[in-house]
Amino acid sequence: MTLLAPVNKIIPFSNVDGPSNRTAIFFQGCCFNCLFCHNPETINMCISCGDCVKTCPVQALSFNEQGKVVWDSNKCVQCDTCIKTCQHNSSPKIKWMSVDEVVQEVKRTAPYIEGITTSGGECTLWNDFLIELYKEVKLLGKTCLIDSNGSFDFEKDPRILEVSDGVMLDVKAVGEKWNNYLIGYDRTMILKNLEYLLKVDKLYEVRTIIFPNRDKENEKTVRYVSNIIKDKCFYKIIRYRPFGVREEYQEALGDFTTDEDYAQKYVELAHSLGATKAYII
């Protein structure tokens, strides 16, 4: 049986999704509902309600005989009207691709990239697919990184770590109430993965977003992570940016970018606690 997975998009060249130049593959579907998500259209699978079919200006969307919305990429002009129309945090512009089809896309850029990064949504929802994909990409002499929200139990099923080069892990918050408010998901597995991935030397990077005017929560998270990782992996301190964030959450989280000097003090805090590879973006 051919493995298939829903691919939202493939960015041939990215220098923000891991070291060097990489091909970034974004899968559809996520078990979190982060209020600050920059691509909320990747959260849910399309339910074929048809609202986007009515609003597409170039008729690139239609219903098939089974009543499912189908996307004609040849007609599409990438105006994103469908995504703006969708009320379900989804997108009709998904391709169910086989491992071989994804590998063929990677081969197009293989001479110019160091490797691939799989993201989402949450790519580990398609764990079996990733394992087979990584095996093939490794044959091309490329590295494979996992961009994960931390919901997958890597210790219980370590197969993916055996064929990958590491994980870029989001630790969004460690305060229970603040975490639950931000992402709508318990933090227990995330914090478990933080320690386990470090233990097995598969933690490439941790990422934490610094929100404006949230001193207590920002400091709590940075202190917690820094005390665990020390200098053993990179720590990316990310300034909150409202671009792409759903309008209904911008008022609560902030409709402005976190000040650079404000975020820099958390980098300095991380350094003082031994996380010497902390940096700001």
The other form holds:
Amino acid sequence: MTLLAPVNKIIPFSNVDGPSNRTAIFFQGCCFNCLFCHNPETINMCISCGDCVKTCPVQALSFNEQGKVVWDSNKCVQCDTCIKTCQHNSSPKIKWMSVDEVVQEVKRTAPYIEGITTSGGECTLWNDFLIELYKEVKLLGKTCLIDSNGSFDFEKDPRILEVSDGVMLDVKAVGEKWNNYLIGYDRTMILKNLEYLLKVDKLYEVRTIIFPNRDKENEKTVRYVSNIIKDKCFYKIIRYRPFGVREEYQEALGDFTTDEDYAQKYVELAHSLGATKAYII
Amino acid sequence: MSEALNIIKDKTLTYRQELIALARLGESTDDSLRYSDEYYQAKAKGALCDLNEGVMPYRPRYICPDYKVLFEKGSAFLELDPPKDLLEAVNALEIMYAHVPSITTYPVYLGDLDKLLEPFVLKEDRAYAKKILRLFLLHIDKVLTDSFVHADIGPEDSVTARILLELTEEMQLAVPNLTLRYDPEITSDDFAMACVKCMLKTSKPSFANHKMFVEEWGPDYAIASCYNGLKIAGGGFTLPRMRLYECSLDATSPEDFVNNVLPKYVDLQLEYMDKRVKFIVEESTFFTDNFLSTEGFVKQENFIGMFGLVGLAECCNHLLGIEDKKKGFGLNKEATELGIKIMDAIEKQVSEHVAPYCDAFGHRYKLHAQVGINTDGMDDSPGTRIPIFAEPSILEQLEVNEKFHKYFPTGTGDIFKFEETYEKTPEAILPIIKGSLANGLRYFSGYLENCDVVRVTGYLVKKSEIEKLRQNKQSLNNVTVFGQGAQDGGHALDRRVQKADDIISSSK
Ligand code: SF4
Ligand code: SF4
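Mind pulling up the form predicted in complex with the partner chain next to the form predicted on its own we just looked at?
Now the complete complex, all chains and molecules, led by this one.
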């Protein structure tokens, strides 16, 4: 049987999903439900409730014979009304693609890129698909990076690491309560992956978001990560931005971007702890 | 009021512009250089355009002197000895630039500055050399006040090129235009990156496909004026252009255009070029008496006629009845393929025409994708470019360009916009340039777009959110007014997203 995976979007040229110029492939579906998620519509698979079919202004959405909501990309004007309509943190604009179809897209961009980054959602939910995809992309002489929330047990199933060049790992919160509040998922696996990926030399980068006015939690996370990674991988300190965040959560987390000077303090903290490759974005 | 009086009373013209306009008026009092009636009709319709070259050409349009001759032998006419140090070298160049004619009256080619000056720069203390080059660039910007004044660097790295890049960034001057002759096999990544960084801050240099130009022109080619490929010690006699959209109005169908309309206009433009080239060589005194020619700075056989065109996109769209340019040439396979068919036809007809002179090119003219002039309006896009406001993603824009750049040895190019995040990730641009040149792109210009919103990392961007963010920006700015984190608030949102159109949906 052909492997298929739900692709939310392919960005042919991305300068913000890993080093150099990369093609970024976003898969649908995530096992977390982070309050600050910038793309909550990538969290769940569509349940074909049909709400968005009614609100699409150009009838790009309809039910197929099996009662599934389908999307006509030629009609779609990318107004995102469907995403606003959806109450299930999903999107109807998903294509189930085969490895071969994704590879065709990568072949198009291959002359101009250093490699690909798979992201999401949480791309490791489609582990078997990724393994086959990476094998093909490697044949094109390109690198493959995994953008992951750290929920996947890389130690138990290291096959994907064997065919990839590394992981960009989110470590969102180290304080247990803060973590549970923020992402709604136990953090043990994430922290285990942090050490394991470093040990097997597959940690390309760690990312931590700095929230406004959360001194204690911000510091705890940055200290913990810096002490572990030291200068062995990049550490991207990201300022929280309310862009795309669900409104109810903006109330809790802030409806403004973390001040640059404030975030810069944590970069300096990381540097002082030996994480010399920490930088702000 | 007489035309001369109009010029004299025009408050918008500088003294020099008045002088040029009056000279052109004087030139137009002679009508001995005549063309066929059909030519004048085509011109009146706007199907052919002489780019205001003047009716009586008294010098070639573009002149690319071999400045090496100045450094080796000096100039008897200018009473200059070969320079012995950097100061004398830039002084000699400055003097010579004032005596290099062109259509604009300013020199369109300043030389391969790094190669010319490197031996002198290496003999000086770096800081002192930089000071001299700073004054040199200042002179160029203030005296050669024309953005078609063009200098080249590369493909090899050099101290001189590095200093020129530093100064370009520090001084932020409009003139001269700058091109890196780029070949990834010769140009180091480090040097190319220095050029990319400079380009993001100053919109120059542009990147010329060195390998491609060398194959067509040999190693001694110049990039002059806007992006014109020409021979050093040579230049371009003349550059008229077909306005393809206006040409297409005569056709009843794409076939009619390719088989009947197009050949007629191509012939008319060739006739016009032949007459002008002959006139410049046989009647004007440039090649017989100007010191550039008599002292060997240029050779007549190295000059070529440039067969220009604009408006391929609008031409194809019109012929196929496409009204929405977002669904037309460059974004629509049928329209793009028609474009290729038209270009093949033009190229074939021009290459079969035996041109007068142009000895170094087998007596042939070569094509030029003209960049457009301000009076073109929206009817004719530059050369073969996708119309403005219809540009697709960079990937698609490159793919279309790569199909068309091969037709234009005497120059073509496109401009690629990068979002503000690229300022922090310039290394993401070099692979794009490398890939496109390897795929046949001739000339790459890039600049940094000032964005309202940027995609920061890892997540996608929704169009509907952009508006929200804009509003958010307002409120942030208000907050700023109330004194909170003054600079940061404003800067934080002085940005914008990876555009939604830059995303190929998985379906295509
Ligand atoms: S995308 Fe959301 S609203 Fe639309 S059918 Fe699926 S679950 Fe319902
Ligand atoms: S974005 Fe959604 S609502 Fe808008 S046109 Fe496309 S499918 Fe319809």
